[in-house]
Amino acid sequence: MEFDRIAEKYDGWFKTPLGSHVDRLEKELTFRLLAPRPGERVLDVGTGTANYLLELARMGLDCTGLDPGPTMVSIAGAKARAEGLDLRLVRARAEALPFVSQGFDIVLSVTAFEFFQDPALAVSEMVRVCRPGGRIVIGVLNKWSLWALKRRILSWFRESVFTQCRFYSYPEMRRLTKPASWGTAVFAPPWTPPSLIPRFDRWERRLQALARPFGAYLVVRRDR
């Protein structure tokens, strides 16, 4: 299933109580490792509807997003125009980035790596376009989590975006990216009711430290 087929509904998840909780925790961890600074040039590989890229534009970064899906890119552009934000959006694949070498301070990819046809080549391309002293941050859906288990089981019974998805564990990402640092987030299970979300909020930071390999969202950072 291509993401363009669900593009119109994609952002709806972030408006649910659990989706909003997950999105906030994922962004907190991603930006903690990313350490973005105003004026930096950032490339978001697999930007989708620009959920992360818009946040970075609001922070004052110079933002470029790449995605193969025309509907995703169209929605991202409409959201940016509605806020008066300047995003450069390009249709292309991660394995062949149409940019000069060392052109970005930051290369980011969030929950897109799982769908790349050649992840090793994609990493090589991200390294190529990142300047020396820059950083590459990749967020993926963690194989060692209840969320991945649920998504995999459901994909056995009906087609979804996760049918062709490859989940990754930290050891696998370490072999591919050779990260300098990493972490996980989101320890609330996928069936958590809204009434229990505040409780998991209170436990989240402790679980990030004590159960690091098992959060639903895994982020690695490689320094260039």
Given for the second form:
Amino acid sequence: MEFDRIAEKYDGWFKTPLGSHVDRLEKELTFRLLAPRPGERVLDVGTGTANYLLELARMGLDCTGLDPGPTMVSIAGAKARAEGLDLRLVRARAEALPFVSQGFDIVLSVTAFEFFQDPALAVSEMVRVCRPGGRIVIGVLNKWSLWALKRRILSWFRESVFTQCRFYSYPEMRRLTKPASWGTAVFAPPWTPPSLIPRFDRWERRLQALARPFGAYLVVRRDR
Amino acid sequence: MALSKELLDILACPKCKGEIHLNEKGDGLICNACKLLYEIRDDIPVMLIDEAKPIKD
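The block above covers the form predicted on its own; next, return the form predicted in complex with its partner chain.
Time for the whole complex; same chain goes first.
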């Protein structure tokens, strides 16, 4: 599977100057909407190499993650063991979650929704496994951004993880998820040189308010 | 390392969402209703309907 071949490259990008800027802003927005508390049971749907799930484990949440392919899950497991953190990992698909109903306080999915074959079914499954009063938070790459345009164009020329995915705009996510709140982040364009990153950092919060539909990363929160 | 009890408690069959239980060898999870075996490979339960094995009566 394609995802399994790019797993290491995928983790490497977040260590570049622009990659770490993006990762930090995306996490800030996701965790602002997620409002995680120690001890809560979280399910990460499409956990990949457990970038978010490990962060939540460090905060003291009770963490379960799933991904369909073997490589992502084994990298996630190795990273957790290296840190002495306990993650429960399962291979499964978002459209057929192998969990009892209402078993989680939080259901999270970050940059995975783009790859689900049946997004409406995935949402109903995420709602099913979330307890009443819990929250479902989904982060996607915003269709209405220069990053999505760049990824789309590049995928015509070379194989990338984004070749077989679909991007969503806020109106599409609103229709699919009926969110209680939402936001976007990352307003630096994809070709931003490292020297300009601090400037975009200063503008980021203002742009999040003024140009909300157009940040490169879009997060919706649905309350159960 | 075996599967933790906490994980077993929250796992369900991905197809019918019903109860599953460990097989005798401890290397798979069985859904009696769907008559399917979900293998555990490298300590990871493979809860994919396409990869589940039918169980003979």
